[in-house]
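Form predicted alone, single chain, as structure tokens, below.
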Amino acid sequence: MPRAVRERQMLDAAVRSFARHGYQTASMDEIAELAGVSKPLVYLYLNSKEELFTACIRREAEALLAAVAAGVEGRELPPDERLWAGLLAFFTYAAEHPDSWVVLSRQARTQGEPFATEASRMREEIAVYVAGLIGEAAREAHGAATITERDVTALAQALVGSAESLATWANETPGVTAKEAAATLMNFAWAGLGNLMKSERWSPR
């Protein structure tokens, strides 16, 4: 069997375990006999349990990137219409790759470095990605001259971190689709993005 495949299915068993067992619990012996495979070649492949879990929160924030990206890319759609998919891709990967979504949002943040940094350099990226979409769908409505980096900076940051906890909610209550935690945040978002650009600030009195 090739390498490749035989890594993938070592990862695909290393995320399932780590999901529903954690870091610090989730063994190797496990993680072997769920990939089909020694002990010994897990970690002959992937040296140590830290390299392996870094290799799959590398492996999965790699695959949510790149799903929120397929939605949007490649398709003409106005502003509106890209965040939307945007965020629809988010939560159908959180809702599609529960262990994967696990080991992102939870598992990564909890056990110290240098779990930590990846998961943090994941929510940036998407983060950096959001902010994108929002600043053109600025550029793009009247009065988007009122709205400044910091504001669309600032609203990506509090967007992605509402997805996360929506996400993980959404996965957590049964009967929580998808689409409709998408269209939960989307009208939230929306509705406050477009008094932004109207300048219709709210402000404590």
Given for the second form:
There are 4 protein chains.
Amino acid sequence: MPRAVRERQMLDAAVRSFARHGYQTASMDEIAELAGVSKPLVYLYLNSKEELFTACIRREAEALLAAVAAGVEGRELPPDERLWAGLLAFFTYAAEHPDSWVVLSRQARTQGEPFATEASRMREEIAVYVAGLIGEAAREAHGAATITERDVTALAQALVGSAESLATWANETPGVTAKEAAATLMNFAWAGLGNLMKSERWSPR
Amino acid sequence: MPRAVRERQMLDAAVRSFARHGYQTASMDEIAELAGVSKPLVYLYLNSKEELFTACIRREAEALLAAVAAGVEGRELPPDERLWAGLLAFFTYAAEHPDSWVVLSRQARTQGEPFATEASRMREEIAVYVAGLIGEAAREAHGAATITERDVTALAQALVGSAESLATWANETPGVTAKEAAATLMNFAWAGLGNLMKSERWSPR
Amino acid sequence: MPRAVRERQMLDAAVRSFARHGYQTASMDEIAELAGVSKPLVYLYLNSKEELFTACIRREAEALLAAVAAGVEGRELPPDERLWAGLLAFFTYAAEHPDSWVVLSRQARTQGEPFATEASRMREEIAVYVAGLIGEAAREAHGAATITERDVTALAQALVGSAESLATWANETPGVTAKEAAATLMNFAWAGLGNLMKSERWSPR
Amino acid sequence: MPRAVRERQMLDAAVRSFARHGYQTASMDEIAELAGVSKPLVYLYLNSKEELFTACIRREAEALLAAVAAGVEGRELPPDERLWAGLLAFFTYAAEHPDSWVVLSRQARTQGEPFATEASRMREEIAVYVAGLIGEAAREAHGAATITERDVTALAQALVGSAESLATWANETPGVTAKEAAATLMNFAWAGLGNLMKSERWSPR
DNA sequence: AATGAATGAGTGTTCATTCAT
DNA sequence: TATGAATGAACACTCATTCAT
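Please supply the coordinates for the form predicted together with the DNA, as a counterpart to the form predicted alone shown previously.
All chains and molecules follow, beginning with the one already shown.
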């Protein structure tokens, strides 16, 4: 069996195992068995548990980013439609690849270095991308805005957090579709950001 | 030394250790040493690593809920002020008890069963509370329910996710205060919620 | 069982195992079993295979040096008798502790760093000591001698090699006593060195 | 490429690897790579690591014996000159083939059966040859045997041990030539032997 | 004549857990 | 109430060895 195919099988098995048990608890034995190969082969191809996990994170992150990009690109759309398409693609990917999503959103970020950094890279990329979309859309919709760099970063964090939370919730709650989750976030973010751009801020008292 | 005091020491040590190393990597040896007792005593009081971790989650979850409740209760406030008070209390607690927050938000949720369930309980309790606030605000603003139960739940999930993400970001970013994090979310969320309740929804096409 | 006793048992077992199988082939499993304890205990007391082996080398080296010293010291003897006593003690120790001797002479020196250094220390100590004895004896017997520092070092190497070879041969050949081996070396070294001191050198042609 | 050539390449690589890392630590992977062939080919030609090591020992032992024999044979010489020629040839070979010498003197003898036996065979052959020389010299010097067979054997062991020790020392000490090592041993040994043969023995008391 | 692909068996090491006191 | 001493079970990782081609 050609090397590339075997390697894909192993990564599939590893993603599944890491998603279910977490990095520490997942055992190389189980991963090998799940992949239908012997343990030494896993080591021959992927060198160590750490590298295997890193490879998983990278592959899944790229797949997720590619899915979102594919949902948005190639069509001439107004900004709000672009945002919508991106969110939909994101929630659809998360729904269709729950293990992938668990590895990226949960496991990768909690295993300390060097995984957290690897996962952060993707998170940051998404945050920047989505924030860009939203900003663009908001600007177009509401004109120039007074909003600091710090605010943008904080908002991106809030947004990505919402998305993660909604994606997980959607995956765990029967009957909730990706479309529904995307719509919730779209409304939440779109309207909220719109007001912010119009400087209609809430303040205590 | 009375049992209650010893037990508190152990839980303190355990929370710290679990926060720093994660459930799997934290060792009973280190926890015992950190608590200043012998390992058998930890087992005598808390039976097993699993029960110890569960006890940590429970104690910290209760503390967090209590902190939020204390911030909100006892004063007659309009829904938005109640939400603000809750958010402020939440971010303040997370900032003042970073280990506790790490255990609850990161570690507990990534270690599979039975811990995830334990952590979800608290999260759900918060989500329900927030959903209540949203519903109340919606009713107050527009009388009849212009928003479905399902929508409220979804929004609550989004809000809680934002809050979690922001709390972690605030803890990890020097110079970000609890108040600032709360304000960011409040602006983001309340404005978005406001629009939603006015039925100004975004929809594709 | 007190720690000191246990530790001695483990070292005994390890010396035996290392002597029989060599450093690499000896397994911690076997050593633990031979010592009548569980493997974790071996690690608790001696940390690693490497440290265990080092501890063996050190203990056996000290025992050998002590045995030789005990054979020589405490009595007022002429130099040749001192040499004789030392050689006898050395061969006796090697005969009575064959595993110890194998570990010191064979295993320790062939496992690369850091063991070789550890073993060399002892070898050097013995070489210097024995060379000193011989030199002293020879000087007394034959007067001042013309022999360079380099020659002394080379001779010490030759001497120690002879002793090692004879000790191993004596251990492996039934019926050869320590006394006989010591006598062979004494004659070989004593006479040979005597002639050297008298500058009666052999040269080709 | 003809089989004989390939096989030589493999043995060369193996000797080098065994000398550097020892039998256990040397890996078939490295040996195959060093020989510039694939691992299965090594197995096709040499069957197993054990047989490969044995083949190395045998080839190197024969080479060493041949070198010594070539140094001595073909000329009619008195025993002392024969010994000198043999020693010179021996030290020269060891200096020029350090890996070979390490394998024979260190590695082969420390890896337990069946290698030790294999190495002993060569050592014994040398010892017997040396013993023959000694015996011959004794007879020539004094006619009848003033020295027992057992004594001769013991002396041969001592001499061989000295030679081994000196050869290793010479290889590891920069600036020491084969001739110098041979001279040291010759002086040491021959003088000592001379005295022995004149029955000038040292004895205790 | 030669190899890319694959594995069974074993190693050192760790850790949650429990006696005996 | 408290612990020093001890272990069963597992895990990451390696390596000599063999098919199938």
